[in-house]
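So this first bit is one chain, no partners, the form predicted on its own, shown in structure tokens.
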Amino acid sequence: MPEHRIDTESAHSARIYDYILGGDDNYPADREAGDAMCREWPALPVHMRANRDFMHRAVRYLAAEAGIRQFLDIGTGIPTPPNLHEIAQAAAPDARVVYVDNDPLVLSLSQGLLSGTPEGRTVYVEADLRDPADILGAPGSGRPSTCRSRSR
């Protein structure tokens, strides 16, 4: 991944999203924006947090009791643990995962970061929310067994 496709001066929603949430992936440039937001919305970070929230629980549920094995994130965003791997894992290891972004940003700090169960799987595909087609075609979205990425 060239390193000259990410731009560290200018705010990335991705990186905000990390910063408000208090990940370590960010910049001054996403502290200042994500700061700025939360002067205009001092709730965010609370609806953030309940968004996440929701989603272990549903996760979780999904796994665990209705017996889901396969997981599709469609704008995964950088990787905040937990992540949707690690709780459909803990409950079923089994469970195979498909992160998709279209960000080179996100592929970037993803490639070593979501790795899977033995008995799942866990996979990650560059690829755009407008084209199902491409998400639902690429390598290893349909029976993942590494991590690849589809370049856009």
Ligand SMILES: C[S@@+](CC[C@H](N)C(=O)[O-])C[C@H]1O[C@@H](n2cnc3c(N)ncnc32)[C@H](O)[C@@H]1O
Contents of the next structure:
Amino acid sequence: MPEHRIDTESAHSARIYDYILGGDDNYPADREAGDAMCREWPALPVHMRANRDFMHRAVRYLAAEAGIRQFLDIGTGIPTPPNLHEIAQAAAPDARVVYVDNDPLVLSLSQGLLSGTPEGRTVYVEADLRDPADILGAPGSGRPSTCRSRSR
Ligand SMILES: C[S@@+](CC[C@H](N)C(=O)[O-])C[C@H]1O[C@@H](n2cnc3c(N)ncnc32)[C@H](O)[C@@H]1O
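Let's see the other form, the form predicted in complex with the named molecule, since the form predicted on its own is already up.
Starting with the chain above, the whole complex follows.
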């Protein structure tokens, strides 16, 4: 299959996660797999939601009370509002956020992650957690600039 084509016939981990969280970026195969997982682990949706809620609370605290202005979100997943930059920049409009994921599907859906404030910066980098030099060296990951765009 050509690299740019997205296989919607097979279940995909990020889309299963999106489905269980109540998102719209999923297909029948993802929903079938998600339903099977939830039959085995009925509390899974609650755990996933709790994970998101923790991220919201932690980022809100870090931006609003701890003075943190740079956030690196590795393993971003499919955009799920409110996304990290929306929480951080609501508290601190100048907060700078770099999202990282190694899944081309997430890259293709990352437009929803690039609506940051003019004062801050929101960047998406396609890179692997296991290659930190690649992440830190990616355009947009380093020093502040005025650009707000995907790295590629
Ligand atoms: C379960 S989702 C997490 C979504 C979001 N961070 C959250 O907590 O709601 C995990 C994400 O990690 C990404 N991922 C897995 N292995 C990775 C790696 N080696 N480098 C970068 N991203 C990775 C997957 O592509 C997937 O989008």
